[in-house]
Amino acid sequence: MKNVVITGGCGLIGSSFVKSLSKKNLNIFIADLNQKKAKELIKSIGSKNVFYFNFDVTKDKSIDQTFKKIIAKYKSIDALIHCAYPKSKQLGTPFGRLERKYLNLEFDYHLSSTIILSQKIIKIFSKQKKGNLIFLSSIQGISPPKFEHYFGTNMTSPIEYSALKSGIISITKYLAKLHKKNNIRINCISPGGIIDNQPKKFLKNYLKSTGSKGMLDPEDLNSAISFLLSSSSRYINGQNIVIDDGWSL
């Protein structure tokens, strides 16, 4: 049975992955800070193969301890899906009011932490001589926002979010090329907007740029993640799979 770690496994997208993958022949490890939500999620799933580890991707010690515990008991980590998205107090602040101290936090939380997390899991993969690392980026990482979608709402599309998500795609390609001879695959998924109580005005504006659905449900990503974990994708490496109902066209 393969062992799959999902960072941010209690989040909107991460929890959907946990629910979907728990139905397969896998051990799923939720790596998240939200212990209460993790317990509720595991209880709702009712699977004996879903486990929780208190985990902070911004802390090296937390990463090391979590990986060590999993390896000690389950012998390997076959795949890691990185969904964690720590937030600073500044998230969503308009461009003209951004402050350096919070920007520094955002970039540390996401790019620095992603690089260090990758360093640590790739060391494990290298010892195993196999591994599968999947990142979560966004359509904002491949294209500038459609600012007109935000007209008439209090919403904004943060510039730091675009920078961070494009950085994740670059990290994906860099690491995939660096380790392509080591039986380690590294890919990325870039979803379109995910429904999460956005105002009707925004949803209507957003729909104009898509095909039939508009904003996606988290479950719309499950097939892609299952594919990337399967042997059917064994020759897919260093790719960014966009799932956006045509938003980026």
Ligand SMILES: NC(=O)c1ccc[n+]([C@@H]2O[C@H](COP(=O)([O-])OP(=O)(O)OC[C@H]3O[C@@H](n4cnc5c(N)ncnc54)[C@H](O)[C@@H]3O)[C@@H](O)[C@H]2O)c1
The other form holds:
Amino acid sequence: MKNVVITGGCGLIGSSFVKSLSKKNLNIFIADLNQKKAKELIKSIGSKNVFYFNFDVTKDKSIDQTFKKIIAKYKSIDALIHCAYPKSKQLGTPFGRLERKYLNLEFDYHLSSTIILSQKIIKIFSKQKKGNLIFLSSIQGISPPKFEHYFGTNMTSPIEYSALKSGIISITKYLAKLHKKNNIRINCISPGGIIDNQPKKFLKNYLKSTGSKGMLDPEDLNSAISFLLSSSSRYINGQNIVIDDGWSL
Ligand SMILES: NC(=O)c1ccc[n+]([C@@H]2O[C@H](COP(=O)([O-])OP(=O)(O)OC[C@H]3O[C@@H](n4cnc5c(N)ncnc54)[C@H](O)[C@@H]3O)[C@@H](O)[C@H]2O)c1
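Can you now output the form predicted together with the named molecule? The one shown was the form predicted on its own.
Following is the full complex, with the preceding chain placed first.
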């Protein structure tokens, strides 16, 4: 049975991956800070193959300990899907009021953590001589925001989010190229916005730029993840798969 770690497995997107992949012949390891949500999620799924590890992607020790525990008991980690998204309290501060201290924190939480997490999991993949790493970027990482969608709402799309998400695509391509001879694949998906109680006005504006769906449900991403985990995608490496109902066209 293959072993799949899902960081941020309690979140909006991560929990959908956990639910969908728990129906397959896989061991799923939720690596997340939120113990309460993890317990509820595991209970609601009722699967014997879903496990929780209290995990903080911003702490090197926590990453090491989690991987060590999984390897000790389950021998290998076949894939890791990185959905954890640590946010600082200032997320959403308007561009004109952004401060260096806060920006450094955001870049550390998201990009430094992703690089260190990759370094540690790739060490394990290299020993195993195989591995599959999947990152989450966003449409905001491939294109500037459609600012007109936010008119008349108190929502915004922060500049640092665009920078972070472009960074994730760069990390994907850099690491995939570096490790392509080592039977390690590294890909990324870039979802469009996910429905999560946004104001009606925003949803209506957003729909103007897409096909029939508009904002997506988390479940709309599940088949892409199953595909990237499967051998059907064995020659797909270093790619960013955009799932956005045509938003970016
Ligand atoms: N929600 C969207 O509309 C959307 C769209 C495109 C891309 N994305 C991307 O998808 C990914 C997941 O987004 P989401 O909406 O599911 O986020 P979310 O906030 O719903 O979930 C994030 C999860 O990460 C966990 N987490 C936070 N800090 C952590 C830490 N330090 N260590 C470990 N776990 C931690 C949280 O407990 C939570 O379970 C992000 O990278 C995000 O940028 C989201």
